[in-house]
Structure formats: C-alpha cells, structure tokens
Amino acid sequence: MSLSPYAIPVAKELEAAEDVLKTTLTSEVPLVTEVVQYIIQNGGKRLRPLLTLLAAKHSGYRGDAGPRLAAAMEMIHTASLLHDDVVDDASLRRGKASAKAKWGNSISILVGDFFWCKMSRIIVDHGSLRILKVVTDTITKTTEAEILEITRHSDFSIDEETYLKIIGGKTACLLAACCQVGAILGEVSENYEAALKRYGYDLGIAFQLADDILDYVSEEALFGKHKGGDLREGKLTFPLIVALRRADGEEAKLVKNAMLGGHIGAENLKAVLDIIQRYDGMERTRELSARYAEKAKKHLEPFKGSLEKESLLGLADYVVERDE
C-alpha cells in the first residue's frame, strides 16, 4: 500500500520537503554527505512530513514555511532511527544494510546527531518558540521512552499499560508533534490544535501496533526488516505480551528460551508464532490498533470537510491495513 493517494492535497509541498532534505543535509566532510545521501535515497514512508503538511493546510496555512518544517520533522525521525539501530544492533533498515552495519556504531550515532543539528537550525531559523518547545518536549519524551524500553528489555513481567506508554513515547509523540506543528502554523484555536495533536497521537499508537504484527508476519522484502526482529532483539511487543498473559509454564519457558538465546532459527520463530496465534495475540493487537485508528478519526469530527481532512481520515485506515 502506498501513501501517494493521501498526499494528493499537498503533493507539491511534499516534493519541496524532499528537496529540503537533499539540499540542507550537506557537509564539508565527505563521509557525512555519503552516509546522509545513502539514508535519504533509502527513502521511507515520509509519513511525518505528510502529516505536518496536511495538518498545516487543513488548518488554513498557506505560507511557504511548511516544507522546511516538514523536512525538520522527518530529520527527527531519521536521527532516532540511526540511534535505534545502534541500540538494537540492527543490520537492516528499510530492506537495506543499516548505517550501523555499513559504517559502524560511532558514525551512525554521530550522523544521527548531525540530523538533530540540521533540524534544530531549521526550527530556530523559523523563529517560533512554540514550535521549538513542541519539538524539544517531543525529543525529551522519545528519549525517556527509549530508556524505559531498555530498562524493560527481556522483562517478562511487562504489562500492556507499560508497553503502550513506551510506544506512546517512541512513536506516537512524534506523529502528534507533526500534527501540532501544522496546527500552530495555521494559527488555529487551542481546541483545534489539541484535537489535531490527539489525532496524531492515537494514529501513532495504531501505527505501532500494526507494526508489531508486521514484524511477525510480513515478508522481509516488503517490511524491510528481518522477520521476528523484535523477538531477536529481546523486545516483548503487544502480540507476545497478550499471549504470555494466557500461556502456560512450558509455553512461557519456550518463549523465554527463544528470546534469550543467541540465535532464533526458523523452528523457534514458528513455535513462538504458534503460541501467539493460539492465544489470539495477533487478533487482539489488530483489534486494538483499529480502535486507536477510530479514536484518531473522532478527533477530526469538529473540523469541516476538506481534501486534507479526507486524507487524514484515510491515513487512519492506512496505518491499520498496510502490509509494509
């Protein structure tokens, strides 16, 4: 599934944001430019700049700052991925070798910092203290959620509430910030700004829960990561948390051994998947993802109809139904 149909109302602005990424992320150090170009060419969904631009245009903004701020929100996301790949020891990103795998931990971390700096310059140049506060608060929450996740690594006592808190900080907060930045650009009322922010947050939860399912069932060529990658990294995601709450002692032991072992083969992965399916882990996750998507849509009810609103509503369905 492609995001293209939802980008129609802001196609020109999204293309301009892509140009900002290509022209702004330059360095006098050849290796930095090499790594940056590799990452940009590897693309991504560009969901964050799309949300920023849709929210801005839906809020009545018609200025020229949208593409630069949309690109800045994508830079935040990219920086976090570069750092995540080091923390998770991930070798694949979007179907290709990760920057960490190609250039090592140090370069991956430092280029991530380079993205932070370029993003910060765009925000500062724009001159809105409100947007600067939204961005810095979001990065703080994301960092805290990353640390919380690390502290609960391979923790079989983690519950659904704690997990939702982690993904709220890691994923949903940034999508909420994208929508809020768009609302600030459009200078909408406090209530409308809050509604767009809540839309982005619930959309983010729905997105990540769907991602949890794809990690187990999607083909690597489509998903861009190794199947069962979260399990290999010792992460208990929602489908497994649901299943473990109902599994018996032997089943829980099998999952634990699979997670703590140095290598998870096809047989072990299948055994874990069988346990998840037996206790409706996938179905429960899919249902919760759909509920959050519906919650996201409801936040848009106060807004009048527009092409941008239709795209935002469509994105809520997209994040649940996508296959990559």
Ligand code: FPP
Second form
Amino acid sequence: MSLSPYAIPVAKELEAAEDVLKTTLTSEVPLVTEVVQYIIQNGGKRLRPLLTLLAAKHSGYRGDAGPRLAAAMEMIHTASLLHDDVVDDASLRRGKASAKAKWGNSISILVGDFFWCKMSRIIVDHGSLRILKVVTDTITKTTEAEILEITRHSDFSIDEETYLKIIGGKTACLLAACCQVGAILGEVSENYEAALKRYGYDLGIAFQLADDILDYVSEEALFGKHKGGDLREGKLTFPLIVALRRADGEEAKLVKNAMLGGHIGAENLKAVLDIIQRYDGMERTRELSARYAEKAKKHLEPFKGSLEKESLLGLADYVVERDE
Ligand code: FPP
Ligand code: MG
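Shown: the form predicted alone; wanted: the form predicted together with the named molecule:
The complete assembly is shown below, putting the previous chain first.
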C-alpha cells in the first residue's frame, strides 16, 4: 500500500518539492551534506508535502509557491524526527540506522536545526506572516506535546484523554498546519480554511492511532522501526491504555514489570501483547482511528467535488488501513 494513487493530482508539484529538498538542503560543510543526503534519500512517505499541495490545489491556488512550502513542511517533520530520535534514543528510522545512531546525538540535533533554519528561510522568502504564524504556533505545540509525553513516560495512570492530547500536539497539529498552509495559499474563506485544518487534525489522530497498532504488530522490514518500540521507550500508547483500564492487578503488574524491568525481550513483548488482545486493545484502537478518519472526511463534505478532494478522502481511509 503506498500514497502514490492519492498523489496523482499533484504529481508534478510533488516532484518539484523533491527538487526543492535536494537543492535547498546544501551546505559547504561536507558532513552536513552527507547527513542530509542520507536522510533525504532514505525516503519517507512525504505525506506532509502531499497534504500541503492537495489542500492548495483544492483551494484554487495556481501560483508556483506550492512545492517550496510543501518542502518546508517536510523539513519541519524531518527536523522533529532528528530531534525525536535523540529524545527516544532510537537506533532505527525508516528501516535504516537513525542519524543519531550513525553520527551521534550532537550531529542529529544540529542537522535537525539545519533543516529548521532552511525551512524558516523558505517561509520568510515567501513573505506570508500568516503562514509563519501557523508554522511557529504548530512547532510550539509539537514541542510542548513532546515534553508532555516525556512527563508521562511509564505512567500507568495516563488516560485516553491525555493521550489524545499528546498525539494531537505531536502528530496531528503538523498535518493540520499542512492543510491550513495550502488553504492560505488558495486565499479561501475563514470557514473553508478552518475545515481543511480540522480535516488535517483528525486525519493526524487517525494516523497516529494506526501507528500505535503497527508499532506492536508490524514487521520491522515493512514498518522500518523495531517491533514493540513504544513499549521499550516507556510509552503507553492507546492499545495498552485501553487494555490496562480493564486488566486486573496481576496483569497490570506484569506489564509494569515488563516495562520497568529494563530489557524487553520477545517473551515479555508477547505477554503484553496477549493482555492487549485479551481486552480488545487493538480493535478499540482501530475503531477509534476509523472514527477519526470518518470525522476528517466529514469536514470536507461542504466542498465541491474535485480530484484533490477525492485524494483527501482516500487518504483518510489509507491512514487507517496502512501497513507501513
Ligand atoms: C515522533 O513521535 C515525534 C514527533 C512526531 C514530534 C517530535 C517533536 C519534537 C522533537 C519537537 C519539535 C522539534 C522541531 C525541531 C520541529 P514518536 O516517537 O511516537 O514516533 P516514532 O516512533 O516515529 O519515533
Ligand atoms: Mg520516537
């Protein structure tokens, strides 16, 4: 399953965004170029540029700034992952050694800053203060959510509401911002812009909930991350949170011991997975992910039909059903 069918309406612009990434992210310092090349060539779904371009085109934008802003939104995402892998001490990203594992924490953070600076320059050159405000407010929320998540590490009292707040800030806000930037480019009405932003937000929640399931069940080769990574990082995600709410004392203790006991091997992971399955943790997460995807689609109901709208609707189903 890939994003390419949904990219058809903006295929040319997406290619141009890829060129912007290649031509903008250059440096006279050889190590910066080396790290940037490694990250850019290692792919990624490019969901954020796709959303930016679809939203812009659907909003009637016909100018030429789309690819630059789409690339800028991908740069925010990449910068946040370079920092996040340091925060999470993650050795694998997109199926390969993370930049942090390959070059160390300092380089991963500083190249993240490099991405951040190049993104800022694109937005300043574009000259829209509204876009600059959307982007800076979004990164503020993302950073706050990342910190909130850290404060709730290995915290068994975390509830669904708090968890949804964390993933709202961590993942959904940036997808919302991509759609909003597209809408601002198209100079649409306030209501229209708000609807696209809400679509992006609910899509982001659906996306992250599906990610929580994949983290437990997906094979490394497909998902590009270690199976059970969230558990190992002390993150209680939605499948486990709902299961723990129903689990008895013994089961909760087992999960706690597995999580706090240092190394989580295949056996521990299986025991936790069994508890999640016993209390329908996966089904409930999938149901909620699907509900958010439906909510996302509803925000688009007032809009006239277009190829871009079809893609946005299709993406909502994709994020729930994806296997990578
Ligand atoms: C991945 O979550 C992390 C994020 C989506 C956000 C990270 C945000 C920051 C580090 C703060 C913002 C910083 C900048 C420079 C924009 P995850 O750890 O659950 O997902 P993963 O399994 O893919 O690592
Ligand atoms: Mg992480």
